[in-house]
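Take a look at this single chain, the form predicted on its own, given in structure tokens.
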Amino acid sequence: MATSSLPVPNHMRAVVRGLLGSQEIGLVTVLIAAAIALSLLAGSHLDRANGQIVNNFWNSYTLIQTATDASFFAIMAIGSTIVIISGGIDLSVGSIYALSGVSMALCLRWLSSSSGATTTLAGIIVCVGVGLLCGLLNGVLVVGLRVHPFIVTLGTMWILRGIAFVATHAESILVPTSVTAVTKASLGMGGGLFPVPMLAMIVTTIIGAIYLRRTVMGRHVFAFGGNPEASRYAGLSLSRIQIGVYAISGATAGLAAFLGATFYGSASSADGQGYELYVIAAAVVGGASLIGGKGSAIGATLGALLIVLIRQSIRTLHADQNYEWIIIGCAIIIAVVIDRWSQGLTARRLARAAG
């Protein structure tokens, strides 16, 4: 008996088209690889608990972990691929990280005797909150002295971390463990498994994936990175847009402050040294474009996911830990060439169309 093939619905063929033909598609299929190349390369090892023989990567506790170490430098990378969506930058994203993180250990120190749930929640306030006004102080900076946004914020990291360091004296500050127990909740996973950092991550790339593809104030950002000029004579406010998304950069900044500090148990003003680096590099392999109007946080995490990924696979692979710089350095680079050539081959193609 014959067999005939259903027919594909129109709405499917269009979804599975937009998968195909979405900016993100080259990077999962590069995690995919990179995990079963990991997973091939890792070897395994005897599980004494259970008997049973585990691979060395593809296992709950590698996974899980490697998915927490990145949800920090996501969160942050979401922030500032909307920055660099706008034809900014945010070099400061580092030290706002370590400025609100100590802001919070030292005013949790002085609500030691509040409940969990009341600390918890003050927490989370003032670090996202010094976040917000130090992203706050960035936009009203380069808005207002008319300076590119890389001196400023450069400046800025220097003047939030020195703050930070005054203010603690360079010395660690704890945070009370009934918040770290918030943040390091096992929701029933158990085996030394803490998925909170993971799943603020996810919740986070959603809301900034609506913000950036689904809001009137997401599509002013693309407009003014795409042509400032343009964006100018139909009617948007510009400054109000700059303001606007270095005040999320640096609330974003906070949010990973709070998760990091929190997870970690502790708060100095040397946290997040480097970060910055990072960050760009997570949005620039993410698919942001520098020169702005290009990028999303689906793609901001999964290029968090992938440079974690390389320095997960050096240590699984007792690599040379050294040439984690060089490995990342390499990465941004390719991203930015394969940017370059795709805008260039998009440009090519739409002068042909015209012509």
The other form holds:
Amino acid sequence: MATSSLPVPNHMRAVVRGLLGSQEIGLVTVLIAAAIALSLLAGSHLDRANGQIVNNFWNSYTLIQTATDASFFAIMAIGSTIVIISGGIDLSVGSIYALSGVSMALCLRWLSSSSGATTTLAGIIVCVGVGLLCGLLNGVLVVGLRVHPFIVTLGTMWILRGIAFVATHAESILVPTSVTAVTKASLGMGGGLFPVPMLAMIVTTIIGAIYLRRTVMGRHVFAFGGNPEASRYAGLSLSRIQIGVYAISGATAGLAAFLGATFYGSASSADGQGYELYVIAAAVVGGASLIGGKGSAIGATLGALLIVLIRQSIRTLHADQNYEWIIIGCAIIIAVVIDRWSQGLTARRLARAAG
Amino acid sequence: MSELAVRFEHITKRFPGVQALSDVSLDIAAGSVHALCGENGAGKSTLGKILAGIHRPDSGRVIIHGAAVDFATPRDALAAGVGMVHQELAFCDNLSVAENLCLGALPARRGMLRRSEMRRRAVAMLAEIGADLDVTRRLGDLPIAQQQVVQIAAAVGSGARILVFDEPTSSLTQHEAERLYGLIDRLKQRGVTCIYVSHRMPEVFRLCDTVTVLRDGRHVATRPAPELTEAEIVRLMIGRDMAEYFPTQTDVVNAAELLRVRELSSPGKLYDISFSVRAGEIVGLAGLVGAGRSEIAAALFGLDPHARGEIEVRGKRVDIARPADAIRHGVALVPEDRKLQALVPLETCAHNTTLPILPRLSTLSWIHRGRERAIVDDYFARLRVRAASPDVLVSALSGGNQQKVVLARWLAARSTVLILDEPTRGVDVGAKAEIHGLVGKLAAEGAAILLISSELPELLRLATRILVVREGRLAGEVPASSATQDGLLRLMAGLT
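Having seen the form predicted on its own, please provide the structure of the form predicted together with its partner chain.
The complete assembly is shown below, putting the previous chain first.
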């Protein structure tokens, strides 16, 4: 039953397997391999400040910057993964991101005189609250109108961005520095390093993983996505499950919007355009099945990290940036094919071990 | 008669984790109807699929009319004159019968489809096997029986001289099955060799000249059908004498009424159904397909929003508007279609078992896995669920064990009224006897059981009394002691 040929102590292997499924182990392997390759190929430069040679990729600044870039996608991808596990899809997350961001920026304008802590708290509540409401709207429309979620969220994708556009008159709105200071806190890591979005990503991943694997609600999402009819026969409330997953997806988009708007210092109705596709790509690369019934929060985060890492590598290696989309598109298809192939291998290995 | 149509030589086939066939050798005479019998997993379907080019043997040879063949696809097999009638091999549901029949070679002129020519050909192909259907209808709109007729016409029309039937009657009504038998008789007269995969004894004896029994992927016996009895075939299939379950008739007249139904009605489906089930009783529900048996189950389980009438559980009037209400009052349904209505295939056996009772096993949505595992282990042991571990996917289990998982689910939910809709459908012979024993044991322990079954022997064997439904109404009630198959059939069909 050995899953790897590395000389790892048995209890360590058990711990690793408890934390990660075979899916995630594959992704972690790919991520580490990509990071090593990138470090080797990146070359190095001389740091003027302290006279030391620094690797162009493997340095704390680039690493945290990569994680920060990934964090917005990853947080939304966790929500999206939950929707995808339920057999649905949420195309409106990019627009929810924009609407939450501008809602907060507009609200904080009125509260500008308050203290930093109050404004920050108000900002989080407004962002996540608006996201949650948008998600609830999606859920209620999906359940109430019995229209396929692809159509519903395609519609709300335009509606919500349109609301943001009208509310802001297409202007970019600044976020008070008292709030940006919180997201850009260095937490004692020194100049130029801002670990808050990364930490938020890690915390959200942990909460998402617990939600999916250890709670009744998470179990219900898997059951509903795996077989809605059987879930109905088992007495589950299907509309509650469905509304719930879109609400969560909306809330994660709101949280990402809070981090994004405060990190970059402003919000506009054009924010987050095309994010829905990055987010779905991250979920799928992370092992979520569009048919439903399968996926994981850790996978979603790893998927987002992988996609951002690919983008980062184009910059670090000074490749032609015009090829970025082509490379990412290919990488997504390759990742999913490799994943299916490795799952086939795993299934065969398990069968051999059992038979 | 001694000319050979097919010869299997030392066929071996392995799937991940399963040795499906080991060293199977067997001859099939041209123009005969040859039964392949065996329990689920015995390898009978695999052998049929190898012949039809769906699977490829790992070793061994298939010889057709004296020539060794090696089919890579069903298309190759059809080119060599072997066709298959198989539910999972259905054609394009969204296309018409005519389009499906001509799909391989659509008549066209300069790339434009010639519809009238296509329809003419389709009608001719159907006439070839003595069938007559509206070829302009969408295939998916036809009943399964007629879809099979289309498959047979397609195979014969493209020159098949050997046809493999894989459990063709599993979703047909008695009447539709009779028509299929007639069609197979006609095919046989025309010299088509039929290989009939089934574990249903009556139809094997009705149709087949020769019977081959497989067990655990091995060839056990091939004999002329007239030399065999049903009991012998079953013994060959399971490799031992079957211990049949005989209920101990207990006195239930004075037991408490756990379920009482008064004037249950649903527009167009059910009219004034009233009955009761006492603790310890197994009440059978007989009727033809569509008579309203499953509709009664749906109404009692809160699946029919239009159902009206009074339901009492343990003497208390209850309102059942959705399954959750039924479950709360201790009413459980083991539905007719296990795969579609009961199980989540991507989930583990344990998760499938506890699906309805998670709130009880959790605090603030946090699942106590220790408690969950204890319950699962307990009921799996009681019901003797054979799974490598409760953590394997439920789809990896055999039909019988899957059904036990569904039963375990409702016992874990502490249900006292069990509605079993065709509980042994798609379950192999050994597991069937086991489930019968289990149902008897549950009743003996005080459950009230409403048993729906299309198999009258099953009802006669298990039930304490049998209700007969016809056209949505209760047509009669017969105590098991005086019920006969013939009498029940007459009541079901409305003959006096």
